[in-house]
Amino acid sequence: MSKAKEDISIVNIEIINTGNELLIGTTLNTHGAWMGGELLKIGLRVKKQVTVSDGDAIGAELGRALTENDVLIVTGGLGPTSDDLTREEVAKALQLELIEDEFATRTIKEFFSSRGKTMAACNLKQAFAPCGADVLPNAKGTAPGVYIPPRLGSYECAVFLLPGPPFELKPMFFEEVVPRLKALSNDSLELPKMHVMSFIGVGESDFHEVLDARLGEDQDLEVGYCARPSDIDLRLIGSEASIRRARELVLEKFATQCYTEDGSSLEQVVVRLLAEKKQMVSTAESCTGGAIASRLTDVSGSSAVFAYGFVTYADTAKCELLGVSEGSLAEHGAVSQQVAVEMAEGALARSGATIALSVTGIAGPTGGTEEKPVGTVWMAIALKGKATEVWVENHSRGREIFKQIVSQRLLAKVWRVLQSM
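Show me this one chain by itself, in the form predicted on its own.
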């Protein structure tokens, strides 16, 4: 491993991702989010992420990035094709000569021979690296990574070049990048103190109106929000004392909306509560197509608390599987209070569960009427020995988001019911 002449203060870290596929929408760029989370675990924060196309577009970004950052991580563009120019552009920016690494050459040749394949000559370009740099072994592919220590070239910035495919990048990140970052900082990195609270039924504007100003008075506290269509995370970063003060302040106002503080999903919380309360749940779904059952059964241990999942999309299925009355369907329609109640009660009776959930609605974008517009959804919860509760909402945001919101809203209702037991 190359040694920097002295330790550096790692304040600014930037990630540059290369690849046309990331910009035209055929591949989801997950590198920044993943590396940001992993770096935070060792006390480092990513300050910026940039995505550029294949080819020499990276060259225009390098001059700025090398000047502004302490560490630069570049992903992609290390392959054998003509548009894989990351090594060349980085060497040019650092004014370093590209030289062939003999070990990398042998490794690439062995990669092909061990698989009984003939190696195209263009693969050998992957064995070149800027003079003085470390070549990082790639156990999962042919493109080695590269590490260029600070001050080796024309800049103070340390540079890591990593392959684009995640199954190649991730092992290299843990085995080669993390140890070097710790060494650069003389292993003096402090793990950040962070606390995340998740809420249902409250939005960013509610926090802003009630708490933002008071939370902002604490100079030792960083506050952040991650809002989704149906819930929100509140992120607190700071000293233990500042986090404790902020948490107490938040719970004074929104304790009944906070469903977890340990990073669990709502379905994980619900499954745990079902087990604690010794309850069994079943679902009867129409417009959500099994999304609620899927979320519950994604949780390890759900087999102990989940009985049946009925997906009754067609009216005939509602009648045959759940015992919904043909008269109710004819008089009120599938999307109605009466049918939602009968679906929940039918699921309860047929499954032997103690709690049954039902949902019937119009996900859209077609199928709505003036009386029942797109987004209309009836939900019900039936409990053994108690009256069935039923209510109507409207979430006209597209089918995928509709399913997400409705499943979250119904799981939130179960969470509240279980808490009251």
Second form
Number of protein chains: 2
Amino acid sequence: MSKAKEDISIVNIEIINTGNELLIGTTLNTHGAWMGGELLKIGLRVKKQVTVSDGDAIGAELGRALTENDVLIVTGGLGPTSDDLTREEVAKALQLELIEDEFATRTIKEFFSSRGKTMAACNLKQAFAPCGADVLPNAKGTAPGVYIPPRLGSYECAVFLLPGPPFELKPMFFEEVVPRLKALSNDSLELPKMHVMSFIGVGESDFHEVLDARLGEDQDLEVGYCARPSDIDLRLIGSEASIRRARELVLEKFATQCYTEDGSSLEQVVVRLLAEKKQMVSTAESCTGGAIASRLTDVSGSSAVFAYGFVTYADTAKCELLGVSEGSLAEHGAVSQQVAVEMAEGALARSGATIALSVTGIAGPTGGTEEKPVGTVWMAIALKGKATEVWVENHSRGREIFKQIVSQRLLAKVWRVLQSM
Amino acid sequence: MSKAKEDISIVNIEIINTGNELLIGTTLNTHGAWMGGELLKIGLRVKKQVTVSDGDAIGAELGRALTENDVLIVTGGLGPTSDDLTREEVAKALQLELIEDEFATRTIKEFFSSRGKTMAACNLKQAFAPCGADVLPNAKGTAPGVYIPPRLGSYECAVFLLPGPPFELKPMFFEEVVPRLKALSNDSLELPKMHVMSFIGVGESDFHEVLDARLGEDQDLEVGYCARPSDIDLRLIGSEASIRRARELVLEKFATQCYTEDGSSLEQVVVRLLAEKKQMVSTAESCTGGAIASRLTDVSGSSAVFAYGFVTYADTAKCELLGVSEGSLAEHGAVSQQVAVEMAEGALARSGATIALSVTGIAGPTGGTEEKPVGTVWMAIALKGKATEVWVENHSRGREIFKQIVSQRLLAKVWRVLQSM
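Would you mind giving the form predicted together with another copy of the chain, to go alongside the form predicted on its own above?
In what comes next, the whole complex appears, and the chain from above leads the way.
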């Protein structure tokens, strides 16, 4: 890290994201929200976020942003092309000379040679950084980041330049940005904390009716909700004491619906519980087409609890892979209680698992009938040595979120079953 | 619509989104990208997008934004609470008096009474608008929007105030904003078009080396790239003639790598081609855990081309479901050429499909060895009546994007195979 004196109070933080694609609807800007959330975890609040196009548009923002902020984080524009001007514009605004960083040059050359590729000449401009700045290594790409400590240039503001692609940005943020911000904010006051609790099976209006008045009594507590199609986050921001009191109030009412308080996904919670309870799960999926198996196997370590998944999109697949009877299919149709039960029990028997899930439904937009409209979905859970549970729901908010909602409902069911084991 | 003289040239458009949740990572700001895309469809470009917190933070932005822009669109802060100050701050900045709109009052009262609810007194503040402004009806909620024509207040800038919730914002945008913007930009020149081409198997630097100089000759053409972990979009913005010329140049060099020009996903292209060529595909997945089957079944109509998917995460599952030999597993290990081939051929035989894909690899972060490091992945494609193709790759950029890259690589392989059929 650079040796410049670094202790400042971080009050104002601004994020500037550059990229034409963010302004014309082809790419969603996820950096702002993501970084805001990560900064809040270390007690820092983003005050403003600005998106501008590629090229020299960043130049017009810098004079204002460097004056208004204690910390400025810029993403994008560090690439090799003529439109990548973040490095140049920032050096100009700070009145610092751009010089080549030999270590960065070597790293970029190695990035290409280790992949058996030749480096294009234009990539070398990525090795330049303002004189006296820290060059931040990029383990995932060719564009190193840059850190300019407060008062190195002509402003009090500390400046981070980070690459645009999320898979390059995120590791650099954790490894290079967070430690520097923690060092910078050494002398700050007690930082507010954020605590997020995730619930399933309860709506935002339930919270409003039952909790808003009680939580509102604490003037120092900030309460917010984030509702998704099939679950909801409650966020509490305030002092540790405020959060502790609020959390107790919330759990008094909704303890059984709270599936995590550490930001885990439902599949992470389920995989952890399966391992704890020494259970193996198997999936028999029709309309979700492998989405439940895929969510489970997104979790590192899932091989200890998941071995077999059956994606039986066609009737013949249900018969051959899971032993569903042709009679049931003929009599009740593929989207039926009977078939859901046979799918789950078939998966249980053929996988040797202790828990098996099944789902068969009509994702739409076509395929619905008067009796079974689009969105109809039968789900079952079979447990070794117990009676199989089966139920029907309707989720007709569109094919795009159908899989997300249905897989969340089934994982929630497994979570509840596991808790009572 | 108001009668003020409205014809201006729209060059600078800015969007300001207000909302604490957008800055602390709990809600993704989708308005900016969405609105940018919709505006481009009517030939207008967003120059800047700014996110600030709830309350009076909007006030600090207005002086600058009203001076810099021809059109300013503000979302959020029109609700009934004390933190909803957009209306008040904008009236102040424009030096316009806020007056009650009787039609708005009646509409808000009806919104509640039609739902059998009593209106809270605070909701009435939503019926106020700057004197002379248009009140924009809100079919989905209580907060009407506001349109302030250019020069009604003390600025040349036209201002739209729109509600934050997407399901209220979107209908209002189409019904109230788009017609007004079209009227405002009456005297504009020929509107630019956007054309997006998606490629796989070619990197950004390949485009730069081969095409940048040629494409750069057309001064009226804007070229941009959006690189994802395993494919890339090239976007061309300009006149129809410019786009036509550029597209020809691009296809001269990269026709075989271009998988869509209509915004389809690779899985949509593959499902369409499978149907066209009357092929059925099956999947045998280990490390991708159902992600390929899930992507295929994301496409409406996929049941015509996909019937069976095998998620064989454990060795026993590979043997029992796909007929992989225990000898191959013992001799070569699960992540091997031999096992990939047997998986694909097993899936082909057991599903009755004409094309089967297999994948077996080490997603990480654990499980790697010196010989087979994390990221090693064997893939195979078996075709009815032909020799099975098998190959190895390494993708060690992290578990999060491993599935995305590997599934994209395999779908790309199917796409290429289908093209030559």
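Under this definition, the rigid core comprises the largest set of C-alpha atoms superposing within 1.5 Å between the forms. Residue numbers count along the first chain shown, from 1. Computed from a predicted model, the values in this text were never measured in an experiment.
Trainee: Comparing between the two forms on the rigid core, is the C-alpha shift at Cys258 2 Å or larger?
Mentor: It does not reach a 2 Å shift.
Trainee: If I superpose the two forms on their rigid core, does the C-alpha of Pro149 end up displaced by 2 Å or more between the two forms?
Mentor: Shift at Pro149: 2 Å or more after core fit.
Trainee: Using the rigid core as the reference frame, would you say Val392 shifts its C-alpha by 2 Å or more between the two forms?
Mentor: Shift at Val392: below 2 Å after core fit.
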